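Only one chain is included here, represented as structure tokens and corresponding to the form predicted alone.
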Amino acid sequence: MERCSLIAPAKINLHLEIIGDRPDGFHELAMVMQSIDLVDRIDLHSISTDTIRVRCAHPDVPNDRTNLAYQAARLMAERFPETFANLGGVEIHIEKNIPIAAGLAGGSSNAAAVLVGLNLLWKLGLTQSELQELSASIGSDIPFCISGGTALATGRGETISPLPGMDGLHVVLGKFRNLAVSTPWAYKTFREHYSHTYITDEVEREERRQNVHAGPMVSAISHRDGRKIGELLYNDLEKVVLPEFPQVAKLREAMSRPGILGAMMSGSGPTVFALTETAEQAQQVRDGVKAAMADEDLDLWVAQFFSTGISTVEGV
């Protein structure tokens, strides 16, 4: 096999809770993540030279070492140097549909696709859990992006526990094209304002993790109760992002229209999403928000919950 093509889905957070600080400097988190069918396409092509190339037509996507897709390929080359030396390098082409710096894990999903793709191209035979363990060294969201679907993520986000699939719901997403929120800024600012609420005792932290495992959101997902899921949407980072970015707060308000299941900011933002039960309702919400906001800088998408993570393109 000299080439392969993969689908890399975006993700949203249905629950994002900051529990406390970790010894490694990251935050201890409890999150419920959900893949959606807003996807990038990643094409990998073996090349004869021992180089890694990234190609993407989107002007805001770097084609150098700062791209997570490049870092994923470099990680594989370093972990499997003999295979890299024997089979040569790889060219990575990214067809970008997931918005940039949006809190939707687009970069992490691209990196996950590269790891899965090189595992296939190089015939390494790594299991999904082995790829997830490997990927955590370059990004906390990448382990989830590999498996996708619906999952509980704990630790700094790298410990994944699959949940029953919720592929029936629809989602409307909105993001201002020229607005970005720095994830490090969001977590740093949360720490500055709310560190007094952090749990420092390890026993209590484990109890909090277990509470999320057995909590209302996980129960609602298990029962496929879309209305309850909408009611239980939660994101700690809204506490710092919405006051600082009034555009995001205004978009969240516009998304909270009658008939939706719920609305919230995803991750560190600035994307806001609304959940609906049907595609028709999602389209109505999209049209309503577009008319209410009347902002040329606002992009809107309609997507559906997606039951898998990285997958190969059939027939390629």
The other form holds:
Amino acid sequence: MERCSLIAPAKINLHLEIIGDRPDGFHELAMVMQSIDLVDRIDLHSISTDTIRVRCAHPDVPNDRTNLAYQAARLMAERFPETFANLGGVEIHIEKNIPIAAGLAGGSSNAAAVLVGLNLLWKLGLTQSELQELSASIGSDIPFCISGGTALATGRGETISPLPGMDGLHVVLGKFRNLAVSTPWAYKTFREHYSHTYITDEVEREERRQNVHAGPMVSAISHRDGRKIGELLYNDLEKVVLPEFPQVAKLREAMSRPGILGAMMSGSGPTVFALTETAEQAQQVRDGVKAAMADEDLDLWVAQFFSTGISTVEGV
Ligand code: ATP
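The structure above corresponds to the form predicted alone; please provide the structure of the form predicted together with adenosine-5'-triphosphate (ATP).
Following is the full complex, with the preceding chain placed first.
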């Protein structure tokens, strides 16, 4: 096999709770993650030189070593130097549809696709959990992006427990084109304002994790109760992002239209999403928000819950 094409879905957070600080400088988190069918396409081609190249036409995506897809390929080349030496390098094409620096894990999903793709291209035979373990060294969201669907993510986000698949719900997403929120800034600002609430005792931390594991959001997912899921949406990072970016707060308000199941910011933002039961309701919400905001800079998408993470494109 000399080429491989993959679908890399975005994610939203249905629950994002910051539990405390970790000795490695990251935050201890308890999150419920959900893949959606807003996707990038990643094409990998073997090339005869021992280089890794990234090509993406989107002006805001770097084509150099800072691209997470590049870092994923580098990681595989370092871990499997003989295979890399024998089979040569790789060219990575990214067709970018997921908005950038949006809280939708676009870069992480691209990296996840490169790991899954190179495992196939180089016939390494790594299991999904081996790939997830490897991936955590370059990004906390990558292990989730590999397996996708609906899952609980704890630790710094890299410890994944799959939850029953929640397909069938629809999502409207909104983001101002020229507004990006840096994830490190959001967590740093949260620490500055809320570190007094952090739990330091390990027993209490485990209790908090268990509260999420056995809590109402996971129960609502198990019962496929869209109404309850909508009511229970929660994101600690809204506390710092919404006051700093009033536009995002305004968009969240505009998204909270009658008939929706719930609305919230995803991850560190600035994307805001609303959940609906049907595709028609999602279209109506999108049209209503578009008219109410009347802002040229606002992009809106309609998507659905997606039950898988990285998948290969059939017939390639
Ligand atoms: P997360 O939700 O995991 O915090 P995000 O959706 O907020 O991620 P990304 O779209 O992954 O953010 O991009 C964050 C930054 O990473 C961008 O500013 C971009 O320059 C850089 N980047 C590196 N590789 C990629 C990639 N493959 N796709 C998009 N951005 C990338």
